[in-house]
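In the block that follows, a single chain appears as structure tokens, in the form predicted on its own.
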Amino acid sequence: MRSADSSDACPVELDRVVKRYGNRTALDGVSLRVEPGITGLVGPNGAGKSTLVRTVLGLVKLAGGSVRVFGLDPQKAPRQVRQQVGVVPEDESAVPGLTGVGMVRYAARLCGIPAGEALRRAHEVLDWCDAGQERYRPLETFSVGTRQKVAFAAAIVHDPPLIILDEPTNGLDPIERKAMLGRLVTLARDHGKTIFLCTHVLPDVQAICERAIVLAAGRVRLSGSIEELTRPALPMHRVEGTGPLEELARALSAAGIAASLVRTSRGPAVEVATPADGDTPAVLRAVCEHARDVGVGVRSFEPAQRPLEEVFIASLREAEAAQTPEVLHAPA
């Protein structure tokens, strides 16, 4: 698989677009880029993030605004767009009556790949994706996790620079759904491509997203790194250990170090605030002190982080509260 041109143009590019459905609103005045690297766009049902990738792919007429797609025009240029595009969409997409080696054979063939060159990129593809020997069976005949290898097949046996997936571990065990992440991250960090994430599964876009935007009613509410959007409005850090972390929590804040006990996915840990002049060292050095004194063997000492749930929760209240209008009370 080679690795993605180069190039100065940026993959994705958004501004103002407008998209309606008679009198909804589907996309209202949405300006995002999707810079190379692996970028999540969340949102609840309904928020608008299908109707976004139908845009991309110029498969929609918009009411305003431009899109670019490596400073192409989809709505212009909809071939070349497409043939540098892989898409994994929610919707199922297989061909009836087709096998899983015909089905990716073919979406190599519509992409203008010889006959045998695609059979061995189907092959080829195929076996990265550890479809084993199910590949020779129907596609009606598949699992859930099956069908979205073969779909993932299809989407990246022409090599594209851009790969758009709409949903991609919908149903999946967490086997599957830790394999497929590993593929999207193998995707952008080896082969430089770059992977536009859709999903309202908020734990896949923090394990391997580098930016995320977060979409409701058709805006844009946040947009940012990860570390940016879930960096707490305090300086704090989180240790991580084996022992009673409670009883390490109590004598850090005794010896006047604000620490508090949380629980994580990983398990509990203990939360401290990092001091305003940045003395973190300092505080490592108590954390390890008191860390001995109570019995707990440190695992890790990190800068603390907001789960992204909680970042995605406010912004959709705030978008909430901006759309419910003023109710006005007349004078008594």
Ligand code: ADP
Contents of the next structure:
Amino acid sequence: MRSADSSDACPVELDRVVKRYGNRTALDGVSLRVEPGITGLVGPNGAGKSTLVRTVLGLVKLAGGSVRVFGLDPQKAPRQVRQQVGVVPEDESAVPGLTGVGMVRYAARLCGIPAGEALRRAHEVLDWCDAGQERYRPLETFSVGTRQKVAFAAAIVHDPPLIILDEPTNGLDPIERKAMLGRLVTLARDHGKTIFLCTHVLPDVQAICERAIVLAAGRVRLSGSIEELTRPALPMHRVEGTGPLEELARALSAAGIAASLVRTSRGPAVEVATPADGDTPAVLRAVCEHARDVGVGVRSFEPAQRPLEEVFIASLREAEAAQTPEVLHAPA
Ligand code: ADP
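Having displayed the form predicted on its own, please output the structure of the form predicted together with the ligand.
To see the whole picture, the full complex is given below, headed by that same chain.
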């Protein structure tokens, strides 16, 4: 597999982009950069996510601003841009009557790959997506999971450095969803691809993205690394382990270390305030001592994160309340 474009140009750069449909403004002065790695684009329905994707592909006429994809203007060089981008659209883009492998081969041919090579590549990429013998069946007989695998294979068959996905885990069962997310991580980490993931599923974004952009009513409301966005207002560490965690929280509080029991997606945990002077090892020592005393087996001690869902809802509420055009940046 080819690694990412070696040029220094930013994969996607939007500067004050405005898109209107009649008197409806879908993108209202959007500026953003999508860097190599995985970036999540999240926002409520009607936020402008699909319009943004169409803008990157040069499919809409803008009222203002500029777009660059690897330094190219998609309006002026649409073919060159399309060569650099693989898109997994939310809606079905299958050609009726084709088999799975026929569809992926067709996508390869559209990207200018010669016939024999296109078939070989189609099989190679379908193998990588774990599409078994079902690839020989007509597309209309596929389950949602297989359809998504074929759409994904068709998007990456020409080995583009930028991959844009619109709701790629929609309708997938938990195993398929995990496999799909794993493939995205492999493409980004091992092959240097830039992945732009548009989704409603915030835990997916928190699990695999390095950065996130929150779009609402056509404006960027929040952008930054997941680490920055989910950092609690006060420094905290989270202790996971087995045994009476509630007693551990009580013992730590009695010793003057602010601690509380919290419920996380992985079960109960104790959150412990980390001192402003940053003496985390001292807190860890205290946690270990008290854990031993109350019979807790400490499994992990890591910086606490707020759920991205909480950050997302708070940013939308703030934007609504203030009705301000300003972009809120994550704290440095
Ligand atoms: P999202 O993908 O976040 O749901 P969209 O980009 O589809 O948002 O839509 C953003 C806004 O633009 C919405 O108000 C939507 O109704 C409007 N819109 C999108 N496409 C069109 C279109 N082809 N014609 C008119 N309005 C549109």
